[in-house]
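To begin, one chain is listed below as structure tokens, in the form predicted on its own.
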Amino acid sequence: MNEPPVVTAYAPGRVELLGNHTDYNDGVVLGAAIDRGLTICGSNRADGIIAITSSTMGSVRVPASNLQPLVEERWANYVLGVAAELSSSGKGFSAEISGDLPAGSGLSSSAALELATALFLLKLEQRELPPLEIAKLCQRAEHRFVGVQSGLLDQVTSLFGKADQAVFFDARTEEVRTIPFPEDLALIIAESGKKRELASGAYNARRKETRAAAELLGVAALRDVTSDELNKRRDLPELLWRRAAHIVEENERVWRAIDLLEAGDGAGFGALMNASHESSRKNFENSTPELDLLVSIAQQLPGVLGARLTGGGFGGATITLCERGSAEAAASKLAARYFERTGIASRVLISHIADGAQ
């Protein structure tokens, strides 16, 4: 009897470079595809069991039939979900999940897992789907069966990166192309062993926040509004005019991010991050004091040019911009000092700009 074709799929991990909270707001973002990522690898099953193990997380059985979300293996869910979402229903498959890419880091290993495992199950089936249709689909598992109303961005990312290259993702025109990253820059990723569980409710109450300002300011979207028409609009609630300031504001630094990449401004660029942090901070409220010191250290190291949590905040990691030559001995200086501020082993390492999933 002959065993079934063993099948393998990866997809990597992302940092979002600028474009905090924006996708969802009809927005734009930076992202990059990193040299981190996770791997799924088996084959079907005749017995119509679905039969998932993680390296990391443990082993999960369940009947293909009916799908449901978890409650007790939700790592399992993001696997479920794409499965559901395929319309595998019925069809048992066996796969084990492996990767360098840590989870509840910011680094966006839910929709790095979401991806590989779209990849892996049309490579199973032998089947093809363009591949923003790929990504809404790994979004619509993540709403459904995570219950995180998150934005196109992560998946995007890690679906259309190239290496050496930062990804634009116009979420509303659904544009995406990718920007030549200066040679002489290098990313330093710091985890700063608060991991974020984006389920818990603060990220879907900041959607709700944004939408509710939107509505308020008359537009369909954030996206819509200008910093000098929101400055104009100080009879909005205070809570919600400092989360439309974020968004329309990230909007804006993502524009003007863009000019300076192609001018290869690394200082400028720097800057952007820097006051996309603060914005974080002070208007969107989506970091934490470990984020606030990792990037407060980068930014007085030699040769960085600019630092910033990344991804959803809540913990997580930051990404800090750094002149290549410098870039060894800030890493380890950071992870030096937050360890003496904090007690915590952050694991501090310099990425590459990478390919996307295949």
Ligand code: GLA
Given for the second form:
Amino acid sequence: MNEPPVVTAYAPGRVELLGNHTDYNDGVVLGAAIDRGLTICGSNRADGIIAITSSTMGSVRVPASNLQPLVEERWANYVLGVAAELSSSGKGFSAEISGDLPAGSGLSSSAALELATALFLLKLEQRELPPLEIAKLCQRAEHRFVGVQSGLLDQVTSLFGKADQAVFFDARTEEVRTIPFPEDLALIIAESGKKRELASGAYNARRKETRAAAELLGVAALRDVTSDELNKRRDLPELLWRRAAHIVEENERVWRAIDLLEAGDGAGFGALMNASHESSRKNFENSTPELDLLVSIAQQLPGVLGARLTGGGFGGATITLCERGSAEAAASKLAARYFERTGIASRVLISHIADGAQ
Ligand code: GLA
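Beyond the form predicted on its own, can we have the form predicted together with the named molecule?
Below: every chain and molecule of the assembly, starting with the one above.
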């Protein structure tokens, strides 16, 4: 008997450069795909079984018909959710997941796994879909099978990423465009060592709070408010005002950052990253003591232009913008000082902006 053909798909992780929690508020965001990711390799099966193996998480076998989220092996829900969305149900497959993108580190292993699965299944079925449709079906899988009401930033960045380019995404108009990232700048990722997997409740709560703020302000989404307008609305409940301020100012920072990137103004871009983190800390309360510490250590190192948490927050990683010539020294000092203060051996690395999913 002939062996079924083996296919492979890859999707990278991402960093969010600016535009924190703006995506589900119809806002704008700047991200970049990184040089770490997840690969799925496998083939069709004739017995109607989905068999998934992960080099780090273990393995599961479930019937392909009537797919439901698993209660225990929750890591597999990203794969099963995408299979359900693609309505590949009924058809079995074997899939082996491998890669160098750790789960729960804030670099969007979730979206990478969803996208790698989607591209893998589409190849298996010899089907094609427009990229934005693929991003959206992965997002739906996350909503339905994982329970995180995430926006589209992660999937769009991982899918549309280009080497040495930042990805701009406008969640309302769905415009996606890449912007060259200045060659003399480097990005340093520092993992806080605190996983963000239990953060889905806090994430969904922020989504509700920002929605409530938009309703009180009488707009379709916080995208429609400027910081001047918001400053005149101090009648809002204080907590909702702060949540709204974060989103409104993040959008404004992204618009400014595009011009700064295009002008190669790393110092200006870094200052916006610092302001973004401060707003996360004070207004959005999605930082943690560990993320604050990584950011404040980084901000004092020679050559560093700015630092902030990246992605959802509540744990995960920070991103530091640094002059390229100082990046090696800054990364090793950041790891050493963080270890001195916390005892946590954080993974700190200089990240390269890479091509998106294939
Ligand atoms: C997570 C979500 C994204 C986005 C970021 C915060 O990464 O998956 O959709 O909301 O948080 O900007």
